[in-house]
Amino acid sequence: MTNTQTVEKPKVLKKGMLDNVLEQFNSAADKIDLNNNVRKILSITNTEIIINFPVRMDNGDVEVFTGYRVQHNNALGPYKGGLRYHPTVDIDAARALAMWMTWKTSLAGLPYGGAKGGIQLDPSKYSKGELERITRRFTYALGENIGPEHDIPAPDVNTNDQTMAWIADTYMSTKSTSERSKNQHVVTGKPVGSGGLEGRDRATGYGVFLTIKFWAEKNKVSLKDKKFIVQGFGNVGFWAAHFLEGEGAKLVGVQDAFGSIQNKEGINVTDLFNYGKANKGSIVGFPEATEMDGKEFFGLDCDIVIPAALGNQITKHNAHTIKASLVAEGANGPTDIEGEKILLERGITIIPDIMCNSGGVIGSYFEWLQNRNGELWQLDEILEKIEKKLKTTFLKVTDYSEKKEVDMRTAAFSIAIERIEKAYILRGIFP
């Protein structure tokens, strides 16, 4: 038996992401004079949707797990967004995350909204067979409320291709046998043999990677011999490291959730990847680096700092002791408001996540659109196309950042409320 209920809009708020979101939308909002009727509708989420549901385990147990599916706006298109394994995951987690994919997809020009969930548990407690049912119960569980031209998901933390293909299929299974191949694309992020897209493995990275390339280009600055640290050494993390270190930048610091280390001359990216895979994902005890505090690890000597984890990790406790002239945010809020109050007073620039990490939804798009027109494209092309979706999103922001004179976070949040703006100004209110 599945129990669905449909959740209204909190009376009390926690203090956390959603505040966090609520404040940027809020303030970009206050500088656009966005029209008030669009701000309500903005300010709150269309649908929320909390499901437990029961999955029996391979002792024979039935444990009951508890997901959620928010879904923020769909004035663009149909809503897109992650699903995420993690026991962060709740509403309030869910409803910032879904505003903040609204914003992304947005600024990107895509035609989409803004979606988010997830369920709260620990996916290294599991087998894989109990998350392949978890998975696939949550997937039926859902039903409708998820559809190619609805609401279509895609990996987070702590879910992958794997993840995507028991959805894609479990999804599949509930239409008629005519109708199934039409329905692949309810997902994306799904494995190359299974209408996935090729290199979607590498495209947030590789956005996080593009942005910091073109701020460098912008301010006449080279990659080479710069050093950066990377928070959270998954796909996001890996990826944006490896192309920077194709430029010639230097990666001398990484922390994960296992452990913090460092390497003034520099760790190599790869080594350190092979590393993980063989020691359950953990970096701690790479031989060629030393293990640190973690409490420390923003503070070290670098010029760039990628948090590509979790989100309120840059925070008043820690910003100032970050030397970096750049951060760029891999991660979905990864910085707090007091944090960037601090770095923005330091002079340090912030790329702020709605674009720094948008690679990996227009990765999705291009996904979205194979899938829809039957086609397949090649690795290079695909690059070629999130690099220049990228590079136009990054001149616009910086062009407005600099007209406007406020810093490049505003800027994004106001070119990405613009254009939902104006979408329900020309469209009306039904009825």
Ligand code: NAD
Contents of the next structure:
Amino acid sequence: MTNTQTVEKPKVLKKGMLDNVLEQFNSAADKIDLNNNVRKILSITNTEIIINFPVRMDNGDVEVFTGYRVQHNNALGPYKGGLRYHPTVDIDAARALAMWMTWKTSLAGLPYGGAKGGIQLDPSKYSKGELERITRRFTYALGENIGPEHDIPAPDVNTNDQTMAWIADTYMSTKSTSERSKNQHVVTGKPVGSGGLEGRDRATGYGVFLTIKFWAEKNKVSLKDKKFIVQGFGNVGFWAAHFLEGEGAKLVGVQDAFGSIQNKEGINVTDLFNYGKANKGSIVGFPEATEMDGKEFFGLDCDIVIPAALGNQITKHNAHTIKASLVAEGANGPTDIEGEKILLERGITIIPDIMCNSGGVIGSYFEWLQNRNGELWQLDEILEKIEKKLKTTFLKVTDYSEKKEVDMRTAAFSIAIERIEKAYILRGIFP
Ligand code: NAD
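Follow the form predicted alone with the form predicted in complex with this ligand, if you could.
The complete assembly is shown below, putting the previous chain first.
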């Protein structure tokens, strides 16, 4: 058996994020000459759960929903990863996102594996009461497939601290009274005051900002007056923009699910956030910017592009239009393989998702520890700890990338995969 065998994904699956993550994995695995047995294990997910469950709607009708939880690998610790509520959630998306979580937690040096899941739905079509019943019923149906020492979900697209509070409460309600409080860390990203971590709301966006700041420091570039655009003005996009604005950088374009806006003179991040809040989450119609054609969004004149929405957004169709010199991947899998090739050929730096948005899972780890140990940490102490952990990762990745003369994604994947390979080789495989 050679160490260079590329593991193909089954032919039945459609092309999408899963193709990207497998190609990224295989390419890094070839470069590090990954042990072929470990390659076989990591090329496939450990467990895949698909649940069809009924929920009563406000009008009395019953609707059946499909929920997913895919657990990719737990060699380094319990499965960890978000839950997404979106029409694009399907088994392939969950597989791909679960794999990225494995690399992300490994790269960050956390004692976790990778998982992801969600429900295929458009949450804007349901009332708060319906979303609560959908969430609680899905949690109940998942049963012991999640657990504080087994698989720990967190927020992702269209889920938030409220969703996590419903999950925690439902899961804990299935336990005996004396066991309840031992199970609070079944999810992270809970509201502060209900087991949540101060600053978990901003942890991902803060991390995106920090990786940009570390990159700027390394390249002796000032962020003051640098122009940036953000795709997705939700949790990640908003907080990344907020912290960048704090450094004097200028937000000149924003795109969300409803439309795209631009202003060369700059868009005030807080004003846009308040506008969106009062406008059902949409940025469209913000008075201090003009609307633009979404197809031209990534070609806006700027220095930094932050994709912070969905996967496969930077592709061969728009990568050649990007004027920025830096793409900081707030979203998971926003750049596809062809898009990445074009960016790298054009000399554009990519801060890869598994490092760029890892502030979120680092924050989640701190929340989990806090719950487990019955502690309460202060915000400044938490942000400092996130910065320290991310800096270590950033230095490791940039050092590896320079020494091995590879791009940052290949470096990040290589470090992440080597850590898991080592665990398998030390431990062996049962029986
Ligand atoms: P969110 O639901 O808070 O916000 C999503 C944003 O994307 C919204 O503004 C929405 O309008 C916009 N959007 C949706 N579809 C779009 C489209 N087709 N085009 C343009 N914009 C679109 O979600 P979030 O938590 O900010 O997550 C955003 C991304 O970051 C996802 O890829 C997620 O996996 C990743 N991520 C999130 C976290 C976290 O802690 N929340 C951690 C790591 C990575």
